[in-house]
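This document opens with one chain alone, in structure tokens, the form predicted on its own.
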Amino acid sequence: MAKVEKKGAASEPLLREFFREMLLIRRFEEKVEERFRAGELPGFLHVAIGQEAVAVGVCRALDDGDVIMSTHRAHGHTLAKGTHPNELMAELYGKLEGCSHGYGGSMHLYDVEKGMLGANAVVGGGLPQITGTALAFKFRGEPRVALAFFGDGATNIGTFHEALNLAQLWQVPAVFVCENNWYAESTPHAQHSPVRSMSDRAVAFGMKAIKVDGQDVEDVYANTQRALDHARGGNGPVFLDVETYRLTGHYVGDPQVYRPKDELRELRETQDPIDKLRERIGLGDDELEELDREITEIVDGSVEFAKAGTDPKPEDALKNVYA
């Protein structure tokens, strides 16, 4: 993926860029659930429709030898952070063919020659490992960020405040990155968290907090660059807090009862971060047909390259093992 001037506002051309990668995202997300209802997809499955414009501009403000740790929905973040559609989609498939090998599947798939060091289906499960990884960072003298993407529900377990009180303690070059979609999987944030504002988790730990609206792609990369030049500045961790909405359910097939009746319709209406980038850079019918068709093509042949894959061999899953 080609890097660009990452200072000051985007330019028409890079939002352009990041339009091309949000529909791709969304278009692949949408055939990976059409296949997993199909019944060609093993385990649980989690898209994260609704949130392309945080992965987007997240990860197009790294630099290449920055690295993620993401969620038990990771299909965004990876496709953002420059792993093929036709390796993710083979490891969707478990075929040796795909980034992980066949041994990640959807939630703990991996691509580290990307930077993307795993997702991960243990909630917070990544936080303490970028912690790490940015504390190895700063002893080798790299200027090199750890990024970590988690929920708002992760910001209630232990791992959370604990990887937050030592990456501030030892000022490593991290960013938290807060997906706060407002259901820790399926409770109201309200039930779940005394805070209003996720901004208010960082003030234990005297950390920088930045609020950023995360269905505008141009806000989520402008503030993941200040993030990022703080923390490789050498001035300690930052905390993103990006407001952004989950458009589907917590994993595919979840009936939704905790949410109001009327409230995914509204947010399909208004909160759209695919739909807000389309009117903010006029883009028209013809040319989004073509980019559509485009797009729909690399993901069907995504499936087909996963399915011509080559499956694992029976005692392949005795390899890796260590206990």
Given for the second form:
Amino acid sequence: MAKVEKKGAASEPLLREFFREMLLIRRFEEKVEERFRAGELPGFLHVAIGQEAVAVGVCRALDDGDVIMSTHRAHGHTLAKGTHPNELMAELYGKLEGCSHGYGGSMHLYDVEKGMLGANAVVGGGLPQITGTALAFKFRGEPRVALAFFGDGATNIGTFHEALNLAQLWQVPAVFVCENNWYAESTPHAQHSPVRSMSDRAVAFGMKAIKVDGQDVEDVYANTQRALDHARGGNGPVFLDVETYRLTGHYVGDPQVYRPKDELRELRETQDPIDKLRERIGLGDDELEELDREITEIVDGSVEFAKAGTDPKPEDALKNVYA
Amino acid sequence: MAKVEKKGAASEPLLREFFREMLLIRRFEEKVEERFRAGELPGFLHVAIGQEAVAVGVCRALDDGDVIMSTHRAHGHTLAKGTHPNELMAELYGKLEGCSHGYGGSMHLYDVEKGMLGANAVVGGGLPQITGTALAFKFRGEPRVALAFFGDGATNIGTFHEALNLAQLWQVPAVFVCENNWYAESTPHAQHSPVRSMSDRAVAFGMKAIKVDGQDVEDVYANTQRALDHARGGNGPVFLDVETYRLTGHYVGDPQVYRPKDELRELRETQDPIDKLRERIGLGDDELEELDREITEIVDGSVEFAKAGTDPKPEDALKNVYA
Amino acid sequence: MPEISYREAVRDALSRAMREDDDVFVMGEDIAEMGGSMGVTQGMLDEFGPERVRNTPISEMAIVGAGIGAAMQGMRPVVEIMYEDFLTLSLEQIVNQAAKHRYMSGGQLKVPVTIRTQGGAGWSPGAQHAQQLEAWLVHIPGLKVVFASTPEDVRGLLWSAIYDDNPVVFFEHRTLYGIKGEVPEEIEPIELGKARIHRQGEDVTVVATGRLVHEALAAAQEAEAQGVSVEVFDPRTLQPLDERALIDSVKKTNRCVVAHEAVVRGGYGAEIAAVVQHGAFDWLDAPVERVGAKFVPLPFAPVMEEFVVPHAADVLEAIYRTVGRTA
Amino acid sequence: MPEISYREAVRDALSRAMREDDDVFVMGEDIAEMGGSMGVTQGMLDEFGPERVRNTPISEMAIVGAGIGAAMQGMRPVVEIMYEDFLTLSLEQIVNQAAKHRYMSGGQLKVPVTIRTQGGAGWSPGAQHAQQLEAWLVHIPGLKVVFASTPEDVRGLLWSAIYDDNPVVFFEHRTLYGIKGEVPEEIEPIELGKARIHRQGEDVTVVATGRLVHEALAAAQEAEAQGVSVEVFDPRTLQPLDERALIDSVKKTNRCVVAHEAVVRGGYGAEIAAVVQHGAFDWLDAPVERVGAKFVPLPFAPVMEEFVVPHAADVLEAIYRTVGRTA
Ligand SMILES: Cc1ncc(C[n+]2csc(CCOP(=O)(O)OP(=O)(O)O)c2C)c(N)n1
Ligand SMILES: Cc1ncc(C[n+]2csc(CCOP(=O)(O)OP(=O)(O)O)c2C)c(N)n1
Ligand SMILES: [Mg+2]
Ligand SMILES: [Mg+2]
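Having seen the form predicted on its own, please provide the structure of the form predicted in complex with the partner chain.
The next block holds the full complex; its first chain is the one shown before.
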């Protein structure tokens, strides 16, 4: 997605672009759910419905040379970083045209040219690599930032601690975006983390932490810019403590038996980032409908593209093991 | 070592006992250095000269049912927890009479009857086990505390983060004693930790932290009591942030090329916990000399005991693998 | 004899042990309300409560370590590692700690912890959720290693693992959870270290583990139709290995195929081949054939996944290679 | 030809690569001022400075991960894991990440990271500082695995590892650092995957790695005095294995012994035995004999340590077992 003017608050046209991208992610994810239920999609799928403002707000603040790594819940990040929906959908269908050429799948999305260095199905798995990527940028004096997405649950894994500690110690240009959606799979926050504010985690490293409202794309965008400026300016890494909500199950098909009855309904009513942004920019019904039509076409097109894609040959499995 | 009256400041006779124990550890460690240089001791040896007040102050505050785990630098902890110098020395000589029967060596000291559940040669290795031990105490409703010793360097390993996080989350009766001696092997604190105060580490878990002067045995003793009371009382684990000094090399034989020239001399002059305690209790030269004679006898005796000990038979190596 | 699934069999062993014995408890990620990512512990929270069916944070190292600590106090924790691939995060505790405390202490300690995990291909989990790493654990003195293939076996072996005084790493295979089989009314513990011969045969011994036991049985049936009589041998306990039964079997059949889902190179099959060629050298009419996954990470696209992991047809081919040789 | 130690050879490869190439750097615990726990990087801080000879905190997982991240940007980091036992702390990054990024991305990425480590018995390090875990890494597609036994080899192979575009796990043996050997003036890269025959022989092939290469050479000399001609074969690269050279050698000698310091069960020797019995079945006059450590953790007391790990005498016995069989 094209780069736009930066620093300071997002302009009205920019917010409209954000809206469009967030809606695209939403519709894409809904389509994923639908196609999964139709039995068309192999693998384990995790959608990010409710967390679209984080993906878009963060990724739109990035420069072209900046890179990201993500998690099992990476569709939104990947789209926001610039991968075409066709290539993403083709990957979910396991096609050669997919962004990982059918070798990765939903939990292993890559688009290196676009700066997407990999979704990771091991919680915390990408974090030290972001530290190392940022170290390489520092070594080479490149004004680039490496950014990691991860969840609240990931703050419990040792890898998280080591990776952030090292990043701070070495003052590398990295940004660590914690999407605190209050659950790790079925495990509510209070059952997995002894601290409620994820910013407390950053104190252990003396890392600058910024609290962000993840349902407000403007807030995400502005604070990501601050974080990037800080990191790019050689002042060390930043921890973005983004509070957000997962407005759906952990995985596609999750019956969510662990969730209080009304929680989901209430959150959907009050915490939908798309509704919030719509209100903020005052988008009329007609405008929305037209946008939705356009986006639905793109998403439907991605399914068509994917289905028409090329299945790998069985023996293709033997390629790409060694360089 | 026998238990004495507790809570509140240490009495004068108690401090004299502490002094005796600290001196015993010091003389023991010096003997280890000597015997190593004489080529008599196999293995990798790490002495705790300068950190005696921590071992004694902590272990004397423990109840008999409390247990500890330690690190590669465990001689002092082991002696303070009640292992006889003979058995410890015999272990260093690899004898069946050793506290680990010759299977463990300096980095793997055990004396389960005395509540010493193991020194650990993997940095951070014992920490989650202390969490689990404390969990067992909690399960069984036993008023016991599990306590871990570890160094400043160990706060960089993921295991540390996971173990303390879990302990706090589950509110188990554990105490985590960080002996911050400002070095991890050759690596000075500033090269391994982005935060200077180790207490900052505890914030990530919301764990109660207490700062302790590790060269002052009274302070160690009193604060350990506080920590134990807290943990035993069901209020969750405690992080003891003990600042101390390693008045010798990392390992026996370490030329310490990484250490500023005068640092060691200066520390030895100003930070010796034994000198400090001697001043505090006003121990005269004669008294000291006599005590030293007595202790030297014990330590020399331990070497004799060890040398006269039984070498395992080669085939003994095949025992104790499975229960 | 009731018929239950492999999943239910695991649950039954856990539940019965917990009913009888306060020292047994289970912990793992999402095992409480959700009942585990494979549904194994479903319903157990209601029966035993959150203390004993203990949901944990994502801390593979610490939960294994906590299990070790509790085990050293005489409890019998069963720790679940959600996917075998995440063993890589807890190996320090399994390999340097659980396996060695008894030895390093000169016999003072016991570590009766059980570490359950599951893995395997099927449903395109991708390269980080499907490895078969049992061979690693077999290489570590101090551990016992189990890999069960039927409901009856998984129940009897898990019971024995829980009550074994040593650390046991207990492998389950994802695709087996749904298979059904008859089990005795009461649990009959199965001794660790005793193999099971699923099917007697005369011409070739197929040593198989986990999912491949079923592939081997299917292959055996086809082979029989072609006049080749196949013995299917499931070690069940990979360490200690029932060497005697293994060698006896091969001495009878004079041929051996070993099959597992893990990649061939460095897999458990290498150990079996090494043991067999040594113990039955003069009896072997053909080299031991190894069947396993191709030497690649598990690819996502189903067509490639299918190609990479071994099936009955691969076992059958290997059988024919061994008998064809001397035919 | 200058004579240098194994330790100096490692240092030389690292230093020359760093002189020529800004993308190469080393990191690890205590490798700067102290020069590493084995003195391998001594002096390098002075030449290259603290950015490129990078002291790290005790964070095995993160330093390997950071190496992977930098490698994906085209750098060629060499990460030192102080003791092989601590690989257990970084395996997640090595096995699930470094080994798989290229594959999972469908070929978009390369991960040219080298992970150096050392281990082995000697000097009573005890059970947690002496394991030999090379067999684990050989089981993982996507990795290359090297274990060098001489100064010349370690230098030439390390150079190739650094410049290989794949992750390489590079094993050194503690007791070898002091041995000396002649090396060419200029570094001659040694192709990964090419074995070395240290000594030609007719009666038996001893496949040995690391320290055991030297024990095997000693045993060979003794055997020769008894009229038994021994070929000593060092794979050097454990993965990819030079299978062809191996099989050719055994086809010539008709007997095979495999020797390493790791425990026998599940060790690399199992793979060698499996490959040899398969590839040279009709040529073998005796079963492949495996020599390795007894199946126990490494004990502390020197007399027990000595007993546990294999020496020349054990190799010799195995040689006699193979030739005695048909004599
Ligand atoms: C190391 C590891 N342990 C367990 C899992 C299984 N798992 C996948 S996602 C997940 C929860 C992650 O929670 P969080 O980090 O909060 O991310 P979210 O799913 O909420 O986006 C778990 C436990 C895993 N992938 N990796
Ligand atoms: C996981 C691990 N990595 C590296 C080592 C090597 N090592 C032994 S002691 C040590 C330094 C420990 O520093 P600290 O925790 O501060 O304890 P101290 O030695 O100061 O008592 C290191 C790096 C180890 N034993 N374990
Ligand atoms: Mg979450
Ligand atoms: Mg220290």
